[in-house]
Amino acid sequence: MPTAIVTGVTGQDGSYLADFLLSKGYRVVGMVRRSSTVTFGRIEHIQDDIEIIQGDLHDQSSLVSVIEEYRPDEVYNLAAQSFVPTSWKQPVLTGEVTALGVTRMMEAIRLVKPDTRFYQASSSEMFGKVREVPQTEATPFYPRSPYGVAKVYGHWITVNYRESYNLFACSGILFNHESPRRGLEFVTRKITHGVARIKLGLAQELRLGNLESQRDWGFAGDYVEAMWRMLQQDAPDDYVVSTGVTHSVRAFCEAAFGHVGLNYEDYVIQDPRFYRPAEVDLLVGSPEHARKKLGWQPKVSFEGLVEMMVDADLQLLGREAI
């Protein structure tokens, strides 16, 4: 039974990855930061099947202790301060966790168990002000937020440790991936939750920022399989994980409201408060490398994803109303 450590196991990606690894027969060790208010809602259904341990990407010694105790075959580093707007308000915290946290984890692996295979969660936000369309593994980075800058550091330190110390270290450059487990602060879940509230008579409007921003949206449950496939290869590499298709926030609204028989134009209000200081207008990835090398391709369509999320929020709010 291989052992995998998953940082950020209580998040969207961590919970889907834990589900997937359990289905593959792994011993799953989920690392969480000590807190009086840790939320286990996303992993409640598997909490008895995984081991929850404490560790902190701020603290080098805690990571060394975790690697020493569990001797993992694989480490998936998904933990980060991952909400882009917050990175402008807390840029130093974002750098400490999202950038330097990667170095601390890789240093722990290098010192204790260098044959551990390592996955780093890179992000399409690294491309920012895009230099070419679509974006590939070779596209230059031009991040437009402290979060994107921190992710660029995490990406390149992973490459550097791979080349300097011969570690099996991969970066997955994941484009936007959503699900019913997405946090309410993210625009996709804000939309689907807002649609459900409006449909159920709990709200009359939905305030959003830039409706013209375009993103390459896929289903998080599909994307975690690509993470795992990267660490099963003969040699480490970096991969763009995306659908190769882009939609605007406006199109997402149209699909979400349309799914419940409503016209988004009757409810959506653009609010300047939700615009970014530096906007990222268009992100769309080329998944060809992942398709050819990993044999991976997304299964859930954009329309299927939107409908899945709206239906889940309708059920959630319906249960809360009982």
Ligand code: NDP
Contents of the next structure:
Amino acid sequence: MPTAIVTGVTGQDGSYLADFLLSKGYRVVGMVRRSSTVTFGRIEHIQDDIEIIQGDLHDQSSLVSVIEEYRPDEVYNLAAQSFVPTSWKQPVLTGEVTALGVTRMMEAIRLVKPDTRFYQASSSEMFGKVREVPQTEATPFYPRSPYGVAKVYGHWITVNYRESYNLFACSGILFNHESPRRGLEFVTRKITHGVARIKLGLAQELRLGNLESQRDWGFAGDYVEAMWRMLQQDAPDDYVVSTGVTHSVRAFCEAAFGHVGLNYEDYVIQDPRFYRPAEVDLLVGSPEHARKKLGWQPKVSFEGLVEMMVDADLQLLGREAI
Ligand code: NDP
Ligand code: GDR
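The block above covers the form predicted on its own; next, return the form predicted in complex with the ligand.
Let us now look at the entire complex, which starts with that chain.
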């Protein structure tokens, strides 16, 4: 039974990846940071099937201890300060966790068990002010937020450790992926939760920022499989993971409100409070390399994703109302 350590297991992707690895027969060890309240909402259903260990990407010795104790075959580094707007408010913390945290984890692997296979959660935010359309593994980076800058560091340190120490280290450049488990502050979930609240009479409006930005949105459940496939190859490499299709925030609103028979124009208010100091206007990735090398392709369409998320929020809020 192979052992996998997942950092960020309490997050959206960590919870789907843990589900996936369990279905493949892995021993799954989830690393969580200490907090005064329990943050296990997304992994409640598998809490008895995975092992939880405390560790923090700020703390080098905690990472060394985790690798020493579990001697993993694979490490998936999903933990990060992942919300782009917060990265302008907390740029130093974002750099510590999202950038230097990657080095700390790779150092722990290099020192304790260098044959561990390593996955780094890189991001399409690294492309920022895009240099070409669609974006591929060879597209130059131009990040537009402290978060994007931190992810560029995480990407290059992964490549550097692979080339310097011959580690099996992969960087997955994942485009936006969403699900009913997405955090409430991200725009897709904010919209689907807002739609459900309005439909159930719990709210009258939804305040958003820039409606014109375009994203290549996929389903998180599909994307975690690509992470795993990267670590099953003969040699490490970097991969763009995306659908190849882009939609605006406005189009997401139209689809989400439309799914419950409402017109988004009657409810959505543009509020400058949610504008960003620098925006990423357009993202669309080419998943060709992942398709050819990993045999990976997304299963859930944009429309399927929107409907899945709206239906889940209607159910959640309906249940809460009882
Ligand atoms: P989430 O924000 O849902 O989860 C982030 C996780 O990181 C949480 O489990 C959080 O723990 C944990 N974490 C934060 N700080 C620390 C720390 N100092 N030490 C240990 N753990 C910490 O993110 P997602 O699941 O959406 O994303 C997973 C990864 O993929 C992130 O690295 C993100 O940047 C990246 N990514 C995500 C994309 C997406 O569209 N979702 C696209 C491309 C990249 P806690 O629960 O305690 O807060
Ligand atoms: P993003 O996701 O920044 O792409 O990062 P987010 O959903 O926050 O924003 C997407 C786009 O929507 C616009 N937008 C709003 N965004 C939020 N959050 N709230 C609003 O009210 C709102 N109105 C409009 C934004 O301006 C932006 O253009 C996500 C994260 O998961 C990162 O960790 C990950 O690396 C990238 O996706 C790929």
